[in-house]
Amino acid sequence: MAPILEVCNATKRFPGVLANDRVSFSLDRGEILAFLGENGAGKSTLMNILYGLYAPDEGDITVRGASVAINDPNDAIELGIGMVHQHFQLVPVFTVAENIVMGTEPTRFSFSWRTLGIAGGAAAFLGFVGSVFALDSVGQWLVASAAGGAAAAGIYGLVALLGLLSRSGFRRYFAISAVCSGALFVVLALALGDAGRIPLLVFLALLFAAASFPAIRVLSTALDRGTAARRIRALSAQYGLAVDPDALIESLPVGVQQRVEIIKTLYREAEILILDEPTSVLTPQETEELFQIMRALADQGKSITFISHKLKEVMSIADRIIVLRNGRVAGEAKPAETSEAELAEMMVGREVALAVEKGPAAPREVVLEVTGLTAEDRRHQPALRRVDLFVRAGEVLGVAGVQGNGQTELVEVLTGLRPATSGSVRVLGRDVTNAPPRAITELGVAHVPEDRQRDGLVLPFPIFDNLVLCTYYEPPFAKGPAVQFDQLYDYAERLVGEFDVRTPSIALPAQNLSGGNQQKVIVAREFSRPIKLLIAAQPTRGLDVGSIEYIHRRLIEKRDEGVGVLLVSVELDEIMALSDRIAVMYEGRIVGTVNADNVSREQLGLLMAGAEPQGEKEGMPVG
């Protein structure tokens, strides 16, 4: 069976950047075909050429057999293209409908048979209300309540007629309605004697029919909310994806929000499935649901091409896996084939030590005490629920649990982005309980965001800017009022090459860069100042295998050298190979704090379900 999808000698070029350097592969039905590769490797620039966001420079796609081009995200839904992306693109208070059928909303009639009951009951009682004055016996009250409600009824059916014309389109509404009502005109002349007057009546009639299009339009296309659930239910069940059509978007958790993108493609009748970082928002219990849900597609005959960093999720769903290294094909295999050592040193072009290397820790004084601290989230809900917990120079706790338990309220507590309704937060032995963010910062504490395209950077800003967001006002980069541009611009392209920022140019917008590039902006600029505390959270999301090993040995190091490290990630792997200690939360409070060299992922998995933690909790410090 030929592929459903060929791509052959694909290139594209950006300034000073060869993101795709002739790129060729197929994609068969019901396959899932994985991408692998570092961050700027060029894999998402590879699938915004599928959708349409990019034009390739070279190359030709196939699609069921035929050459075509594909110009726009139009050209690829009309192919049966669709593309989850890794950010989502969905607003935010509209509904889950609301955000499927977006550009192709099924439209009814706006009036409805209870607007006609109602609007024939009031003519008629209008009009039976009026015979009593003006006729003269039962019967003719009657005739005229029935006249009411044939003139409703009559001009109802007027306007659902021209309602069902005008979605043929303007020519023939126009046609239609200027020969009826044209027609209607002249009859009614000619009945009243007015025949000199037809060329008149005429041109009304012309003039009807232009001006009333738009307005007809609008009342013929209000959205037929019912057949979209409906639709969308049946979407749902078909493929596995529990979703509430009337819920809205902001109340789901990014799990949810994940089914909602993939359900927008199939609304759109889309064969190919393209998913960009699926996992990477995940928490590990979503991530499993999604694999059901891919292999569930696959097997209904979908084809799915997946760009993803984390090789054992790619080992276990993959059909088939290729690695692209510098913007080239370095290699492809299918799982059973190869192993995660040999996908890794493809992807690196070296060997890359996939276990965490780390001595003993050395724990010292307390840097951060927190005690009975509490927080709401957006919605005035509570999300921290009396939090006590501490951390000591020279160790990594790591804060694990389900996404959503409260992890991202306490971190923005913390770093001052929200406000605590009680408890208190120390830091060096300082209250800074609701301080602001440079304050904090002024301190020695180092925060790498959950969100680095909210919290982490100013996404118009060049690189350079971005490296000192925190030390700008600062020598040797400000003298009084001046910036040292040399200073700077030395300070940048050293950061960028130490932590392989994959960039032509340090002037660069940060909006530009990939978004593991992103990430390694951020973890240069909080890794290489002087610090006392480390706030990490989901300090790995979205980097390639590489980076990983990279970021994890800076961590350790932090680590060695006195820093104290919070590490907050929903990856539970990382979780136990870094951290020291581990406080699991759950439902907003600490449920246990072990020691990560006496505990398994299944009692882990325990707390993080809320159970009863086995034995005494760890109190805090005295002194």
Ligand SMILES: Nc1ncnc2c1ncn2[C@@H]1O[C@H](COP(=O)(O)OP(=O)(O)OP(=O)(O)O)[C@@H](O)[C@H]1O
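Residue numbers count along the first chain shown, from 1. Note that the rigid core is defined as the largest set of C-alphas that superpose within 1.5 Å between two forms. If you're wondering where the values come from, they're calculated on a predicted model, not measured in any experiment. What changes on going to the form predicted together with the ligand:
- Put the two forms on the same core and the Cα of Leu488 is off by 2 Å or more between the two forms.
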Contents of the next structure:
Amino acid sequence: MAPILEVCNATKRFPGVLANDRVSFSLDRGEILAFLGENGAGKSTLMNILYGLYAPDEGDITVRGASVAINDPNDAIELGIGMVHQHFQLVPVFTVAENIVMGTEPTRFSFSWRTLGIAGGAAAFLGFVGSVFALDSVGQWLVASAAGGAAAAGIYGLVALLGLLSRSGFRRYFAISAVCSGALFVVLALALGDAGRIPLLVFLALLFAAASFPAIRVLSTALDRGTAARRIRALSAQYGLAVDPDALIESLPVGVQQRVEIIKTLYREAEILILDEPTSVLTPQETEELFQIMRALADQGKSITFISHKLKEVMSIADRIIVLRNGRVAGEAKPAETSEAELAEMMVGREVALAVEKGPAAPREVVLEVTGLTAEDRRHQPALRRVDLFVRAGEVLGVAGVQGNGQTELVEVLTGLRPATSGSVRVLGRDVTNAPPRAITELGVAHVPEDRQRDGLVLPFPIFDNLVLCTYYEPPFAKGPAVQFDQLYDYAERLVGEFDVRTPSIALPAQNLSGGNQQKVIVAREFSRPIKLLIAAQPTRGLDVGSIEYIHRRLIEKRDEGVGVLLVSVELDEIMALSDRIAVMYEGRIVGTVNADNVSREQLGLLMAGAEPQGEKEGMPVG
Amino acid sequence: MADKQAPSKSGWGQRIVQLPLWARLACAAVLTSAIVLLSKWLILLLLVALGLWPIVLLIGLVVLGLVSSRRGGWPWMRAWLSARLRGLVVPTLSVAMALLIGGLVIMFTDRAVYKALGDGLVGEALGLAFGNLARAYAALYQGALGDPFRILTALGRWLGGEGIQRLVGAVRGPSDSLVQSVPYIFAGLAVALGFRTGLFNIGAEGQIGIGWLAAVIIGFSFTGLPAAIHLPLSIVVGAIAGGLWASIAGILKARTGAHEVITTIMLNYVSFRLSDWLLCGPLEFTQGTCRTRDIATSAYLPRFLDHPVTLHWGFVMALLAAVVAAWFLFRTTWGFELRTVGANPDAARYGGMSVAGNYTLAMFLSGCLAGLAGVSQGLGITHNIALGFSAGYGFDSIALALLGKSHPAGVVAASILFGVLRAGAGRMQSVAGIPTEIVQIVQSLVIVFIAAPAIIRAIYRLREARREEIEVTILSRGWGA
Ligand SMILES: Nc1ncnc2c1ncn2[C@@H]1O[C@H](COP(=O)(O)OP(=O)(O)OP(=O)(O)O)[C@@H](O)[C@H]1O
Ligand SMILES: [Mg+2]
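Now that you have shown the form predicted on its own, what about the form predicted together with the ligand?
Let us now look at the entire complex, which starts with that chain.
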């Protein structure tokens, strides 16, 4: 069987970067193909090329045996290619159905009475307005507007019924409708016995033809809500994608939002699904559900390519794995015939230590002390219920738990971004409950935020600005109010080198960095100032194995320098590898704090599910 | 971090910065007074250059050609040009489209044309229509940029020893355009500053009125003050009045989250009606005129040249304001905060900035700039304030800021364009008998095409420029949250 998609020698250059270098691969019907590669290896770029967001500089794309040019996402959709981006593209205040329908410009003109009415009405109105200018009596105005309406409706009907337009191109529609309406108007003028007005009427006909096109296109999408909801339900049932079409996006957990994105592609009749790092924002449970959906889709003949940094996942779900390195295909493998270590080496080009080396901790005085902390979440529901914890200098306290059990809110309260309703937070012995973020930062607290694009970066700003987001006002970056660009550039160059941010220039806007390199910018910023306490939420989300290894090493280094580290992660492996003590959160409470040395995954799993701890609870040390 | 001294780029500017303070001050003083003394001639030169822009352009190209022949020939020149002109493609095409469609409107909004069409005289109708068009656009051009042949003749005669008066008369068009662009620059900067902070300041119109009013009140309330005190005082009071007025919306937003679009629109009405009442009531000069007394001459913004050239020092102030705004936005930590708040308020909070404080500050500064637009009109042109003073500068400035991509340099360029259109409009009306409404239609079309660059790109099949679209979405974020 011929592959459904074939890419041959795709090359893409950005100023200063060769993002894809003669990449070739093929995708079979019903296959799940995984892409692996370092941050900035060019995976997202390749996917964006398939989706028409970037034009390849060289190379051919073949879909279903035919060579195609994909100039924009509309072309891609037309070819049955759908994409779920690394960062979702949903409007939070709209409902699921609205988000799915939004932007689905009708790629085909299908016939509907309602659209017919709209087109006729719009043209009649225009005809009326136009004829008031040109003709003299009320009777003539009415005749002209009726004629305009009839003309537009007729044209629309003709066009839709004959299926003259498989794709809604303006020029073609305009030509057809102008000719039709022009002819109609001329006939009308002759019938009225008023041949002298023919030129004028032709002019008006052209105007109508031009005006009715956008009217039809916009209005027919806007009004087809009911059918949309029905189709969404049908799709959810067919592929096991449970969602409520009427729910607001902002009220949905990330995993469900992702399902909405998937339905969005299916709604547009995608045969080839592109998922860019679908699992990096999901909890293990949600990942499991996603994989079931992916399997169901593949079994029903959809082809899927997806990107991931998690070797385990790739091994478990993919039919085939392609590894990219520096924009080139570095190798291809089947999960059954390879190992995680081999894949990691193929990605990075060297052997990667998948576990960190760390000595025993030497904890000292308490740097963070939280007592009886309560807070509410965005919807004003209790999110933290009397949380007590402490972090000592020179140790890593891992906060484990299923996503959504209050970890996000805990970090936000600790960093001053969310008000506490009661309880206290003390940093270095000073009370900072509900203090402004800057007061907390200036005590030497660093924060790697969970949502890097929302809190951590100003995407349109260059990298160097993002590297001083918290320290821009301090010397040496500022002298009075004047920004010291020389110092700033030097500093940025140094950090970009030190943390291996892959970028052609420090002036690149952060939004043009690959996802993992965006994360590295944040980590670089937060690790590079004098700090006493590091609060890191999902610090390695979206990073490749090599970078994870590096960040983990830096984190342990910080610990050994005497920094207290509060590490929040949904990756149990990460928590177990780095922490000295582990606090488990469940429904806004710390249900247990255990020593990392003598706890098993299973015990942690039980705690995370809300079971009572078996081991002895640690008491507060006198610090 | 501080130990590493950056290698100083041995530039001309760098060397001046390294001079001691007194020397720097002296330099600045000498330079300023030289400019002030020569201002009359510099402005005349500018106006003549504007009027003779095709020649200036030609000279520029020749110079560029000479430079490029030393640096790498045509490829270098092409790269240089395309790097600088790329951003101009869409605006230029927008203006061209607008003029095209506006031309159609001018051609076909004449009853005579329809009458001829109705009588079956197609040729005559077309003749009439194109006649309209030609007269209208000729008038537009002359009103805005003067008659180049007249300027050339006048220039020749002046060089031949005749008095300057004829030359001054010939550059009235360019002067009118720049005069019109002064309030546009201030108001456009005001809106642009708001955009950069993620604020949609629709209230520039009202802030202009308040600034104007305050400046004029100061202007006529004191007599006998030396100009060196009176003029700056009026300017500063006008600016601060505009700023405080806008701060109301800023504070409301910062404290209560009230959306600035709504509050500034409403404050517009308050300021309109307030000034209506003041002008036809307590501040009315003679019964029935609905205008204030004229300000004392000590508060006049001086003009550069004699009648009919009305260009005044407000123009220089406006350019200075643009430079200061650019410095503030892009070279200071204050500007960094404003822009961060505008681009991503969450990240701003994360970075320890006060989002509410920056909203208030931005609104105040934006209001000051808008107030200065009123000040420049009051002290430079009308010398009083009368009922119906509002001329739509504040509303147009929203489009200006968009057109100029919220960058001060872009705003200045866009303002001059709008000034040109507006100055031409007057003449189009008086000479060619085209209603100003039609001119406003053309202006509005420019705005439509600029606000929707996608249209222009679709029509001309320009590719990509996704970066720009992203910028536009960020600019318009003010509507969100
Ligand atoms: N619009 C752009 N302008 C300039 N450079 C870009 C742009 N988009 C991507 N790049 C560069 O191209 C390279 C490949 O980026 P890409 O996003 O494809 O990486 P990736 O493999 O998806 O990485 P990650 O795993 O971190 O998401 C990077 O070096 C990136 O900086
Ligand atoms: Mg990516």
